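Let's start with one chain on its own, the form predicted on its own, as structure tokens.
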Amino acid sequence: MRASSPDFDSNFFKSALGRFPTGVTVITASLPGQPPVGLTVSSFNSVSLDPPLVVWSLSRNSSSLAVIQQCDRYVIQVLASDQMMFAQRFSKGTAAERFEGAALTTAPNGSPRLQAGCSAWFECANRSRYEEGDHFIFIGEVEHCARNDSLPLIYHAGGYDLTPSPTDTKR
């Protein structure tokens, strides 16, 4: 069943939901003998504690949505208030602009994972994948985490909550 003809247009829908605060991530995958791809997303949410699950989602007009789709894990990185540069870079530019200059590890089960002290990270197995409206639903199973006590970067109407993030405790 399809609701009635909203009575507002998309700007406008942007602008109301631009009113909630999110947490801003990175989200980094590759395929076997590929290079990896990142991108920044501020969709991110818990689902479930038991399992552990979590859910994001990813415009189909994303030149990262390929490898998303068909990675069997990823890593989501909640960026720390002093970490708008990463960001802004995975938000625009090539897969390789993105991780320019960006140093990198690996999580437990091998995906790729920035070195950065973000405030946590998640490394998940694609579990599940909808496709609704513009966008892909992702959900992924959390197999590996790490956090510590910094400030999380926050996305707000439009731009970004700068709070200054204190000494971090990294993990």
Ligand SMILES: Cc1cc2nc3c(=O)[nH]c(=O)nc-3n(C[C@H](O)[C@H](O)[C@H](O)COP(=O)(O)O)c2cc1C
Contents of the next structure:
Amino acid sequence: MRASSPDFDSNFFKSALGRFPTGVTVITASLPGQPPVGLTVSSFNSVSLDPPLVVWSLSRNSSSLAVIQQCDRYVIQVLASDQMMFAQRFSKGTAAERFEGAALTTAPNGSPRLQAGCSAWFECANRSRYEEGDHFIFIGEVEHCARNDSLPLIYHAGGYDLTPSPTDTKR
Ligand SMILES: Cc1cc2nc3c(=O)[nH]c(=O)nc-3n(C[C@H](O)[C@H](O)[C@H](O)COP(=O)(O)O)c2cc1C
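Now show the form predicted in complex with the named molecule, given that the preceding structure was the form predicted on its own.
The complete assembly is shown below, putting the previous chain first.
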């Protein structure tokens, strides 16, 4: 299957998408009796207030895909401005390395969640999944959430702030 047309510049597309600043989340989940998986995700957004629904997308290449597809629920944690190290740690390495030294607790319906105080967290029932292009789109139904007043971590143009990146100035 071809991922893009021959005259379509994926790198330029990616850099254009990077002009849209987002927050950064870490999504954690586990299957019964198995160690947790977790990964950094910026494709999170709101969908509906009633019922309370959120959306995010996961690459087909994700090593967490099988667990995320099968789990009943997961936790989406919105990182605070001082939690860049979580964003970096959960976007590389093995699952074991990502959770090393990261204290875990349990959300009310049993999903693993980071104990560290994130800006917000949402425990979601794994309501639906849609295959689109090279990603799967997940719709989560929020069962519990919490927040504090910390400033959020921002991701923009490939960096964790709002300053122009070197590649941006060339475009
Ligand atoms: C800031 C940031 C945002 C990301 N957002 C997403 C995303 O929305 N969806 C996704 O599939 N990967 C995203 N990634 C990439 C994954 O975190 C990365 O590929 C990770 O290694 C996937 O782990 P896994 O293979 O265990 O799923 C993002 C990475 C970073 C640094």
